[in-house]
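In the form predicted alone, a lone chain appears below as structure tokens.
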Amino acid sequence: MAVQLRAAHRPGRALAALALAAAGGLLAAATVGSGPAGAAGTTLRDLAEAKGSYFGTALTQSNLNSSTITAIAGTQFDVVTPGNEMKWDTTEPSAGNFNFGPGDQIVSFAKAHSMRVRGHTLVWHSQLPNWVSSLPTSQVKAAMENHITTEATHYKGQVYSWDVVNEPFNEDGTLRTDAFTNAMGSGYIADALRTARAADPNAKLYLNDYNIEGLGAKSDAMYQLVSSLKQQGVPIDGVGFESHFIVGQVPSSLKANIQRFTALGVNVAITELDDRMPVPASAANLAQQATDYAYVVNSCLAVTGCVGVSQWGVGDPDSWIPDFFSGYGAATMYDDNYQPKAAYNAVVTALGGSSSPSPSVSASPSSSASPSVPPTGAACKVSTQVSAWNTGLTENVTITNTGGSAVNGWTLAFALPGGQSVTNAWNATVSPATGQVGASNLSYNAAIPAGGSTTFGFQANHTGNAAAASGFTLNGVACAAG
């Protein structure tokens, strides 16, 4: 995955599209009250809860002024993270002067809609008032402990979990240099966790960061930190994978990475999911986004201890992405009119529900024809990416339609190396488990536009041969190597 730049979570761009949505009659009732976007029992929250998980979102104080946003948030999601309202610059703008009004509004909304709250965040180098950074190093520890104690006590019993320390690492896995490391070194993290536990014993305590979703130097550093904290008896309950992705670049090692963290005895949560693309969005990128979202959800659901997924924002108009990544947007499951995209349908299916194909991805009438009608063949290329360990592996497979017309319904046949046996898969139905194998589309990714691609993957056991699959044919047509 490409290294992603990160900026402070500020309130999203002006919600000009909301006025247009209202004028066009696209109010919340039409968005979430009927059809696949919100039929009874098919909301994201209902489906996630049926699997013992959750599906959350982030809201800012300004979002609460939009009936469109609040109706979708309150109907579709069961966990809310305040975008800015619990950060230090809001809650303690000057030393000892606390302001919990904005955060209280988010909590009140959550209570009114039977949502849990992820507290975000107690200690972070960004959105930190100047007075903290200006303190003599001898006074920083006391200021940090007082801030944590006061805020966590205020919200005691009202917050499901806290991102106690947010984004502590540089990309190379070293600790960031900030007011806290300057004053206390790496020990500030353990002190912050202990202080939060004392203030609110029942809240789950998390460390949260970005670019730790796949295996790499930064995630290794977080892994070593969590392992060390556990060995020291420091209270830590979970790790948040922010998951700000670029379309087509979700790390194939996501599931394996979730597994290694949960093996330490902590939970993992996908805390700030979005999947940006160049705008205007293409049909191929929207289809890939659906594949990406399903892959993330399936990866979490497959690991005991991955407790849930939260999208960062409700829809594209309130997303932070366009303000911080020029030329990029369309990063959420809801479009500029707050209508569900292919990614929404993909998540519904991943959570065990059923949904209609999104209008964002075209499908010809033949795609819904009788099963006796064979899928369309097409020119194709296939690329693979294998991540192996001991006796296991994951393999991500990307199918690109190099033909001149869309594929509507697909089966990719291939040969597994000897000794490999598929144990589970995502974004496709794979059978049999060994030998000559077929992977068939799910309902949300049946269409591959001309020039577009889709990705699926599987986990397998192996007896020493961790090579990639080979001999790919798409609907009976041999594919070139990608």
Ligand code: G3I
Contents of the next structure:
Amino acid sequence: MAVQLRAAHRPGRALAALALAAAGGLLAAATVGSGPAGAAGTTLRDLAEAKGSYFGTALTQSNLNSSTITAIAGTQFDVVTPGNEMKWDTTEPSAGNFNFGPGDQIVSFAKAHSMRVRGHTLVWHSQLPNWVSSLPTSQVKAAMENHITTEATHYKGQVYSWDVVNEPFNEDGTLRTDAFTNAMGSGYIADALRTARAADPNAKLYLNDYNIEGLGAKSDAMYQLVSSLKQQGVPIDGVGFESHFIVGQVPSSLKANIQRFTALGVNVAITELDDRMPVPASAANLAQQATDYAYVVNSCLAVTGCVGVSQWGVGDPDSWIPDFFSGYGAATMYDDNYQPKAAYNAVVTALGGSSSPSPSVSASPSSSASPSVPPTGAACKVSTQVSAWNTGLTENVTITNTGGSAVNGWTLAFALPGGQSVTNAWNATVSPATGQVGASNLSYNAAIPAGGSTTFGFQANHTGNAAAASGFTLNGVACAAG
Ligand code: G3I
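Given the form predicted alone above, what does the protein look like in the form predicted together with the ligand?
Now the full complex is given, and it begins with the chain already shown.
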């Protein structure tokens, strides 16, 4: 794995940990990155980071309303790709009118969970509003450059990488005909990359496509393009292999293909991994899927310059596959109930972890809100961290047990400022949505040892007052401010 990217990533996480420590007056870093699967070192993100890599996921705005999805996303993964929220039809639906609200929500979630963001995507023939395709060809270049400049400037410093151009090739390796090639020929790609570099010099700039994972006409075309761009001095940092696979059909040339791209001096990222199969899934296909996932992760780990793997979605219920491939599904590492599948365990093993016992990812409030041991009052300290945007916020709350004995089961009561309304939560169940609120532990974080701490968080809408919650009591005992 690329050492320089590991180095680039760690400071961000260290800063987040320091910020938490500063806010809480304690070393809260231990709670960052651990989560449903238990202690630090057992989540996909922790295992990947220990190898200088990352494990990412895609999230859409609607996914943020599911506490099940956000609980897994915020603990298992350390990179987020917005599924739709940074695409042209969302960000500039009419000429010159930009809308970054949905993308900002994904970025805010990422920040609250110490995750990096893969910006996706600046220039793509799909999810492109009609006004762009309808422009006279003489005006497309200016529209494209303005779009890239405005969006990349808005997210400057907030995205780790950009898929600058998405899916430029046909299956036979010819350039796809679209509004951009019609107006500028193949030169639009270099122009887009240069424009993105000028807007955000620190973002890693990628070209991203599917069916380029193995050797073949389409990946040859991408290889020739990248080689030519490098020779011309056009800024390009990486190539994204989308990796939408069919079970049992992962190309055997994946590793060799990654190697030839990195030999050009660019990184490779597995950007949208999933592995579909006919549904209902057979045991044999689920076992093959585990083999496939491990093969992909191992192929990336084996090549310096393959920076990490992202899955497209969190679990089978939020995957795009059933909507686009009739009769197919079960394409991710989490099943219909968001329980980890064999593929999850295979990835844990590939990342150097132990997959036994099977990790708990329960985020079900009903099964976990009530602790088995009756809660008792405890001395406590609470710190808060708010990230707000114009109409919403996320807030992380760290509880420290300052008493002399462990807390087994907890409810933290607090007051939300007027106008705030909770929409979803992670690492706790939070209700009601407004006013005097209670946050109760889930099954995996019921215990807070003496001197230990735990962090939960929530997202809320607000009407102007984005202040932190206040008046905390833990199991009925007032807490000091952290
Ligand atoms: O927002 C509209 C909604 O108003 C309307 O009622 C509804 C009716 O169909 O459609 C909604 O838009 C959908 C959009 O996702 C947002 O949910 C589109 O129909 C649907 O086509 C679109 O699908 C997205 C797809 O890209 C479009 O190409 C998927 O969610 C998204 O996961 C998928 O992501 C792509 C990557 O960007 C590039 N690589 C392939 C990958 C999978 O197709």
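Here the structure is a predicted model, which means the values were calculated and not measured. Under this definition, the rigid core comprises the largest set of C-alpha atoms superposing within 1.5 Å between the forms. Positions refer to the first chain, counted from 1.
S.K.: Establish whether a shift of 2 Å or more occurs at the C-alpha of residue 214 between the two forms, with the two forms superposed on the rigid core.
M.R.: No; residue 214 is a residue whose C-alpha shifts by less than 2 Å between the two forms when the cores are overlaid.
S.K.: Has the Cα of residue 424 moved 2 Å or more between the two forms, judged after a core fit?
M.R.: Comparing forms between the two forms, the residue 424 CA shifts at least 2 Å.
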